[in-house]
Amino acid sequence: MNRTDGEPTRIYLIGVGPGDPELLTLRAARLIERCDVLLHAGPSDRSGFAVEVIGPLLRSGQRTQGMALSMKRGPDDGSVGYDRVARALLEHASEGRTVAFLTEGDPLLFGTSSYVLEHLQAIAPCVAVEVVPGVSAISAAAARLGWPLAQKAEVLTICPATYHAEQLGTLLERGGSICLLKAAGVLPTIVAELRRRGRLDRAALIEKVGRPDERIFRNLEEALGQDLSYFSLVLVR
């Protein structure tokens, strides 16, 4: 598959970071400005986490396309939409457009782009795909707190807490720094397990890090009962 101008087709999967436009990498910013079409997971063309991050970079005539992905557990049986995104990217690229799919955070660290990449590799293995790394919410949260994630021989554990609620105690027993992603839905369990192990005073919750409505709870008990966003994580040191 080739572009109409003779250049080989290339699709971009771009990480836009945790929410602050100033945390975009130079590579990401340059490619975003160059793209004809920018796909993202949001519910409409101009609404969604990733497209809101890159809003200041959008130029006249540039198209954004919300793919309304269904964020749910389990395989992509067509109702999630990763295959639909992959095919839309291929269609735009085959018609000569420079096209990218945007992902909040880093594309390959619990990012939607990781699934899109797998579908692209399966249905169009000859098409070049460039993954552009992004600043992860984990790194951004550690920077906001001023907490080293790991030093020298220390082990860092990263866990999507919602999927492993019954294993949180075991993970905390391992020691070292722990990042618990998707923490809002299981926060009572996290607080109970931390309290049981005397680590409650060494934990903090960060919601929507890098965004204007960011919130930080250095006392996790104060976060209990709060209406917390899906984009909430807990760091334990």
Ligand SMILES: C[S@@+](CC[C@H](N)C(=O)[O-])C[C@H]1O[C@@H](n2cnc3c(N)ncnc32)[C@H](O)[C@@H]1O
The other form holds:
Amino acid sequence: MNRTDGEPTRIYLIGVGPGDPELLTLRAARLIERCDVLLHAGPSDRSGFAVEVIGPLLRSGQRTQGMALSMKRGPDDGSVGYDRVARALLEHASEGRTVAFLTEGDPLLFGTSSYVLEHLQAIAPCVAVEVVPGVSAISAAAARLGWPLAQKAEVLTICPATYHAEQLGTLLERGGSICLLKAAGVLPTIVAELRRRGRLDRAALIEKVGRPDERIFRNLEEALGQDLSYFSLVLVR
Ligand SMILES: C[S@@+](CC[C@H](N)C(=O)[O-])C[C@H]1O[C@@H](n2cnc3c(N)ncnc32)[C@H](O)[C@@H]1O
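Counterpart to the form predicted alone, namely the form predicted together with this ligand:
What follows is the whole complex; the chain from before opens it.
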């Protein structure tokens, strides 16, 4: 596939960072400016976490396209949509448009883009894909708290907590810093396990780090009973 201007087709999978547009990389910002169409996981063209992050960069004439992927665990957890995203990217590119798919944080760290990349590689192995790394919410949360994530010989554990509620106790016993993603739905279990292991005062929850409505709970018990966003993580040091 070649663009009408002779440039080879390249599809971009761009990490937009955790929420603050200032945390976009220069490469991400430049490519976003250049794109004709920006696809993202959100429910509609102008709403969704990733597209809202890059809102200040959008110029008139640029199209955004929400792909309405579900973020929930379960049979409709988005997997049915990855192929749809890959095919939409290919269609835009084959029609000569510069196109990208946006993901919050880093694209390949539990990111939707990692699946989209696999689908692209399977259905169009000759099309060049560039992945643009982004600042992960984990790094942003650690920076916000002023907590080192890992030093010297320490092991850093990153766990999608909704999938491992039963193993949280074992994970906490391993020591080292722990980052629990997808934490909102299993917060009571997280709090109970931290309390049991005397680590409750060494944990914090951050919701929507970098966004204007960011919330930080340094006392996790205060977060219990709150209506927490999917974009919440717990750091334990
Ligand atoms: C599918 S993972 C995506 C991680 C992302 N690719 C990254 O590098 O940060 C989604 C989880 O990341 C965490 N997350 C993503 N963005 C966040 C933010 N701005 N604030 C807090 N947690 C966030 C939440 O735990 C959320 O459930």
